[in-house]
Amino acid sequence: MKISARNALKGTVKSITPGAVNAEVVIEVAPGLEVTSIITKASADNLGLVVGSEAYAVVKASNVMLAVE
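Please provide the structure of this chain alone, in the form predicted in complex with another copy of the chain.
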(Lines of atoms letter the chains of each structure in order from A and count residues from 1; the text may use other names and numbers.)
(Lines give C-alpha, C1' and ligand atoms only; values in the text may rest on other atoms or scores of the structure.)
Protein backbone atom coordinates (compact mmCIF):
# COMPACT_ATOMS: atom_id res chain seq x y z
CA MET A 1 0.00 0.00 0.00
CA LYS A 2 1.30 3.45 -0.96
CA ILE A 3 0.05 6.18 1.35
CA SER A 4 -0.43 9.94 0.96
CA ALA A 5 1.35 10.70 4.23
CA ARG A 6 4.42 12.65 3.16
CA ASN A 7 6.60 11.40 5.97
CA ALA A 8 7.70 7.78 6.40
CA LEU A 9 10.91 7.55 8.40
CA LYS A 10 12.48 4.09 8.46
CA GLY A 11 13.90 2.90 11.75
CA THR A 12 14.21 0.26 14.43
CA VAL A 13 11.90 -0.34 17.39
CA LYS A 14 13.73 0.60 20.61
CA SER A 15 10.94 0.09 23.16
CA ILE A 16 7.26 -0.79 23.48
CA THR A 17 5.21 0.25 26.54
CA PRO A 18 1.72 -1.24 26.48
CA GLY A 19 -1.30 0.27 28.24
CA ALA A 20 -4.89 -0.97 28.36
CA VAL A 21 -5.88 0.55 25.00
CA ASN A 22 -2.77 2.23 23.62
CA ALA A 23 0.91 1.41 23.40
CA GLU A 24 3.87 3.77 23.28
CA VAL A 25 6.47 2.70 20.73
CA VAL A 26 9.86 4.38 20.27
CA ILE A 27 11.62 4.08 16.89
CA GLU A 28 15.21 5.12 16.19
CA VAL A 29 15.15 6.68 12.71
CA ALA A 30 18.77 7.80 12.55
CA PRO A 31 21.67 7.30 14.97
CA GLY A 32 20.53 8.97 18.20
CA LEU A 33 17.33 10.31 16.60
CA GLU A 34 14.20 8.79 18.12
CA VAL A 35 10.54 9.19 17.27
CA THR A 36 7.81 8.28 19.78
CA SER A 37 4.44 6.97 18.62
CA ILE A 38 1.19 6.20 20.40
CA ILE A 39 -0.85 3.59 18.54
CA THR A 40 -3.54 1.18 19.72
CA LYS A 41 -2.22 -1.94 21.39
CA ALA A 42 -4.18 -3.92 18.81
CA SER A 43 -2.23 -2.21 16.01
CA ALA A 44 1.11 -2.88 17.67
CA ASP A 45 0.13 -6.54 17.89
CA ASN A 46 -1.17 -6.64 14.30
CA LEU A 47 2.08 -5.26 12.97
CA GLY A 48 4.04 -7.84 14.97
CA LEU A 49 6.27 -5.16 16.47
CA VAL A 50 8.98 -6.25 18.89
CA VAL A 51 12.12 -4.49 20.08
CA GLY A 52 14.59 -4.63 17.20
CA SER A 53 11.93 -4.78 14.44
CA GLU A 54 12.27 -2.56 11.41
CA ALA A 55 9.40 -0.10 11.18
CA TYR A 56 8.45 3.22 9.61
CA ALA A 57 7.24 6.23 11.56
CA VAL A 58 4.50 7.68 9.34
CA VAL A 59 3.24 11.23 9.83
CA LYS A 60 0.79 13.28 7.77
CA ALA A 61 2.36 16.63 6.82
CA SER A 62 -0.52 18.57 8.39
CA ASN A 63 0.44 17.03 11.74
CA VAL A 64 3.99 18.37 11.67
CA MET A 65 4.49 21.69 13.42
CA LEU A 66 7.64 23.76 13.17
CA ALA A 67 9.51 25.54 15.92
CA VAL A 68 12.55 27.78 16.16
CA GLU A 69 14.74 28.61 19.13
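Only residues modelled in both forms are compared. Numbering follows the first chain given and starts at 1. Definition used throughout: the rigid core is the maximal C-alpha set that superposes within 1.5 Å between two forms. Source: prediction; values computed, not measured. Compared with the form predicted alone:
When two forms of a protein are overlaid on their rigid core, residues whose CA moves 2 Å or more are considered shifted, and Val50 is not one of them between these two forms. Superposed on the core, the two forms barely differ at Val21: its CA moves less than 2 Å between these two forms. Residue ranges 1-4, 61-69 are the runs of 3 or more whose C-alphas all shift by 2 angstroms or more between these two forms once the rigid core is superposed.
Having seen the form predicted in complex with another copy of the chain, I'd like the form predicted alone now, please.
Shown below: the chain alone.
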Protein backbone atom coordinates (compact mmCIF):
# COMPACT_ATOMS: atom_id res chain seq x y z
CA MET A 1 0.00 0.00 0.00
CA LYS A 2 1.30 3.44 -0.92
CA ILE A 3 -0.55 6.51 0.29
CA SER A 4 0.25 10.20 0.54
CA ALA A 5 -1.16 10.64 4.05
CA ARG A 6 1.60 11.01 6.63
CA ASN A 7 -0.27 9.33 9.44
CA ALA A 8 -1.14 5.69 8.78
CA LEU A 9 -1.51 3.76 12.02
CA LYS A 10 -1.43 -0.02 11.63
CA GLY A 11 -3.58 -1.97 14.04
CA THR A 12 -6.06 -4.73 14.64
CA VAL A 13 -9.83 -4.41 14.25
CA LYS A 14 -11.19 -4.70 17.79
CA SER A 15 -14.88 -4.18 17.10
CA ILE A 16 -17.36 -3.36 14.36
CA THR A 17 -20.77 -1.96 15.24
CA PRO A 18 -22.93 -1.86 12.13
CA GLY A 19 -25.85 0.49 11.76
CA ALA A 20 -28.42 0.93 9.01
CA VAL A 21 -26.05 3.05 6.89
CA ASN A 22 -22.76 3.45 8.79
CA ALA A 23 -20.46 1.22 10.81
CA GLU A 24 -18.34 2.18 13.81
CA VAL A 25 -14.95 0.49 13.53
CA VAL A 26 -12.49 0.42 16.45
CA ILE A 27 -8.85 -0.33 15.65
CA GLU A 28 -6.36 -1.04 18.42
CA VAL A 29 -3.05 0.48 17.31
CA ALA A 30 -1.16 -0.36 20.53
CA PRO A 31 -2.14 -2.07 23.78
CA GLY A 32 -4.84 0.13 25.30
CA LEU A 33 -4.69 2.68 22.45
CA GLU A 34 -7.67 2.71 20.09
CA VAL A 35 -8.77 4.74 17.09
CA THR A 36 -12.47 4.82 16.22
CA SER A 37 -13.80 5.58 12.75
CA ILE A 38 -17.30 5.93 11.37
CA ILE A 39 -17.43 4.71 7.76
CA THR A 40 -20.26 3.60 5.52
CA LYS A 41 -21.46 0.07 6.02
CA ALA A 42 -20.77 -0.55 2.31
CA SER A 43 -17.14 0.53 2.77
CA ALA A 44 -16.72 -1.79 5.77
CA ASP A 45 -18.10 -4.65 3.67
CA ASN A 46 -15.95 -3.78 0.63
CA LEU A 47 -12.81 -3.69 2.79
CA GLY A 48 -13.66 -7.10 4.22
CA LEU A 49 -13.23 -5.85 7.77
CA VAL A 50 -13.68 -8.47 10.48
CA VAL A 51 -12.72 -8.46 14.14
CA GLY A 52 -9.10 -9.56 14.44
CA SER A 53 -8.03 -8.49 10.95
CA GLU A 54 -5.26 -5.98 10.34
CA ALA A 55 -6.20 -2.51 9.10
CA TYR A 56 -4.77 0.98 8.93
CA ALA A 57 -6.28 4.10 10.48
CA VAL A 58 -5.27 6.79 8.00
CA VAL A 59 -5.44 10.41 9.14
CA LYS A 60 -5.32 13.04 6.41
CA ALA A 61 -5.69 16.53 7.80
CA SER A 62 -3.95 19.85 7.29
CA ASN A 63 -4.44 20.81 10.94
CA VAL A 64 -4.45 18.99 14.23
CA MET A 65 -5.78 21.09 17.08
CA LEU A 66 -4.78 20.70 20.72
CA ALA A 67 -6.56 21.97 23.83
CA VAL A 68 -6.05 22.09 27.58
CA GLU A 69 -8.20 23.13 30.52
